[in-house]
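Form predicted alone, single chain, as structure tokens, below.
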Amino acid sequence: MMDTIVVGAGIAGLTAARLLRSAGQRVVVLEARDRVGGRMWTDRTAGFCVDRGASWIHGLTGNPLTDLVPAFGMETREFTVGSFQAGGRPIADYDESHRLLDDDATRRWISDVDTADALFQRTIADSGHDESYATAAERTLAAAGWKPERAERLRTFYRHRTEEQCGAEVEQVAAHALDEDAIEGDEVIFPGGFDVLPHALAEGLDVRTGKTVTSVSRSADRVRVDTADESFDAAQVIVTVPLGVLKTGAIAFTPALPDAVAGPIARLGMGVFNKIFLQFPRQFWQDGVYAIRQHGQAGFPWHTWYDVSVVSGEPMLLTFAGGNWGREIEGMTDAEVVASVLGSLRKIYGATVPDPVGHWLTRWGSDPLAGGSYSYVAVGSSHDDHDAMAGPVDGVLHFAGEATYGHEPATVHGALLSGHRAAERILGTPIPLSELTRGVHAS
């Protein structure tokens, strides 16, 4: 029997077992996925990094990353717009005619969303738990009485803004729902991948992958966990599977989850945010450019492609489908939706936007083992729901992973800080999350 079983191998579920294990405790992580970190998932097979899965530490500010990734030996680059912003770095605009802004068209626009989300953080001040963005949105643009084409533009702002930071449409997301989203300092990417922080932290533990949990029943003083092959007791289990799965009812819970958790489950929402890296033989591009990004209408479904090409070292854009457009691409064939992210470079740049010579594309929507992105909060839920989902449940069941951290959903830092929860209070002490680096051999 062990003290602790561990349901999942992404991030929440690696700090936990870590912290545990550097704390005396017996743990077994079990893994479905053949592969340690769950959403974080780095392709090597062109010989270079291409991250599948979550590319941005987002924002260094008070972030626990910050220490813990260069002590891992993880090296990083900056790229401070890895969160929807309007500026903050160089952005080529393009108006809804397809032409660049100048200099100062760029200056009123980022004024006008400076002076719009001002607006926006009263009108969401005064709003409940059932409206959503889009109304809040509507009713801010109002009160800003702007003339229709400066308005439209803010209001497709909008909508991409919770596309990709909730990967769910503006309609579907609370107006609440990015209050927590503020980003402090910058932020970075990784040319050797994101995914060498679960394997260091995955570095001398029992991890089984392949093992799938159907089940796991408790009693007032243990847990048992089924697979489908084997079952394991222990006296607690943190279970840290993706929102995603928690609402396909793939884990069967006996006796079944109080209301006090299985509410916040089902009232949160879980988002499809897709990518689409292309490498191109050459730069067609402006130099200095972190982004691309089109305005309007015209960014109807394409609108902002990221310069990535320094982690890399080839010229390549990514670019990003969420909401029902992130899910629609999940249907189509690859050169589908290559075509498609060509026809909108080539509305900007002409002819000139050669066919690219690589491309990778995600579809976590339809991953059964992630049945998403990352989580959201949906209308009719709130941040509360994220921390009320961790439980415990009897004293034995806890869970963790981004869905379950109200202040940093949807981030690698939630997850890790939900792992970091979960495992002090099994533990029932504080412990230092200096404990995570203990032992691990930096890359």
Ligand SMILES: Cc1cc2nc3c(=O)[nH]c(=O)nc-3n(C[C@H](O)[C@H](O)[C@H](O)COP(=O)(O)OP(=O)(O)OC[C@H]3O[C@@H](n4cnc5c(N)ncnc54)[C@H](O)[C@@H]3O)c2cc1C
Second form
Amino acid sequence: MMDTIVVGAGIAGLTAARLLRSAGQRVVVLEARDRVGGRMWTDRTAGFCVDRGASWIHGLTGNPLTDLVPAFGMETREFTVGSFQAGGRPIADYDESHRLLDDDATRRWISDVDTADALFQRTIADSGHDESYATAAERTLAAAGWKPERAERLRTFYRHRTEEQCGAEVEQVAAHALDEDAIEGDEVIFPGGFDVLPHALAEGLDVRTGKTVTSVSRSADRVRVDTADESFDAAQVIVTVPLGVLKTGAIAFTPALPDAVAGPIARLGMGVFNKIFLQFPRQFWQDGVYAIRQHGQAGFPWHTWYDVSVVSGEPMLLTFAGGNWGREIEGMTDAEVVASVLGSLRKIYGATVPDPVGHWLTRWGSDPLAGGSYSYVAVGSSHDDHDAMAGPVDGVLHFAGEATYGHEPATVHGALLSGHRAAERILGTPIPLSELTRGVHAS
Ligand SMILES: Cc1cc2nc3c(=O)[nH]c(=O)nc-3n(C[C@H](O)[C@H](O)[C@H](O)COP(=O)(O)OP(=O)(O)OC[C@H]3O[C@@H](n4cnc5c(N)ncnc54)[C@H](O)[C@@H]3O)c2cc1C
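Provide the structure of the form predicted together with this ligand, given the form predicted alone shown above.
Let us now look at the entire complex, which starts with that chain.
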């Protein structure tokens, strides 16, 4: 019998398993895929790295990844536009007629976003769980008293913000959903791929891939975890599968989960946010910009392209599809999606925009082992629901993963900290995060 079974070899599960193992526990990690990393997944087929899942550290200040990443010898590049910022770094902003905003207009736009964001926070100060981001945004814009065109630009910006940050429509997301979202410090990306981290954490652990867990049964002092061909017994279990998987009921819990955990699983949302990378034969956009952004109604369905050439060494743009559009593109062919993106780029840069020589598309919503991209605070739920989901249930069943970490859901570092929390709860004692790198020598 094991001490602890961990279900899922994403960053949350591997963090928990490594900390428990370093405290002397016998731990097994059961992972349905044929790889570790989960939503951290780097595609290296082209000879350079394309991160199909997470690619940014969202804010280096106070972030546990800031120390962890160099300890594993991972190289980073500053790229502080990963959270749908309006300013801070150079962005080529295009107006509703596809004309480049000049410096003054860009400054006014950034100032409008700052003003509206401050007003938004005051507007929602007394909002409960039932107000949507959409109605809060409308109340904010009404209070600002701006002319229609100025307000409309903000309105579409807010819509794209929830699509990107939550993978959901502005009407589905709670007004308070992004309260935790402030980025502290620079953001960075990884030329060598972000999934180096989960692979490094998995080293030396007993990880069994190809093991899809179908049921988890618990009694007062033990748990049994079933896969199609094998059962495992332990004193405790940590389930780290994504919220999207828990929502489908793909894992049967016996006895049934109590309302304290089942309620948050039902109430929280699982968003869809997909990436489209396009590799071009030559750069046709301006030098020195982190991103290109199309404002207003002209920004549907594509509005922001990030110049990620620094990762691949090739001229590459990355754009996103979140919310309803993110789900819709999963039913389209690659060629249809690429043609649609090119149509928008050609409205900005003209017909001479070349066809791409490579493309990468994700379909996280249709992935049965993800069931979406990340969790969000849906109308009717709160950040407390994230933490309530963690349990423990009857002292033996714990949940971890990004969806269980209310302070920083939907992030790699939130997932990591949720795994740390679960390990501490099992051991009943604080564990320094530095235990994750014990015995590691960065190359
Ligand atoms: C497109 C995209 C972009 C993102 N960008 C960023 C970013 O830039 N920065 C950032 O901080 N975060 C980002 N995120 C979020 C981040 O990737 C996640 O928050 C984090 O990786 C989640 O880790 P986890 O351990 O909670 O879950 P996962 O990584 O999903 O791990 C759970 C594991 O459980 C496995 N599993 C599922 N069902 C079963 C089963 N029945 N039996 C056994 N195993 C099962 C899965 O295969 C998976 O490996 C992004 C996510 C996506 C999808």
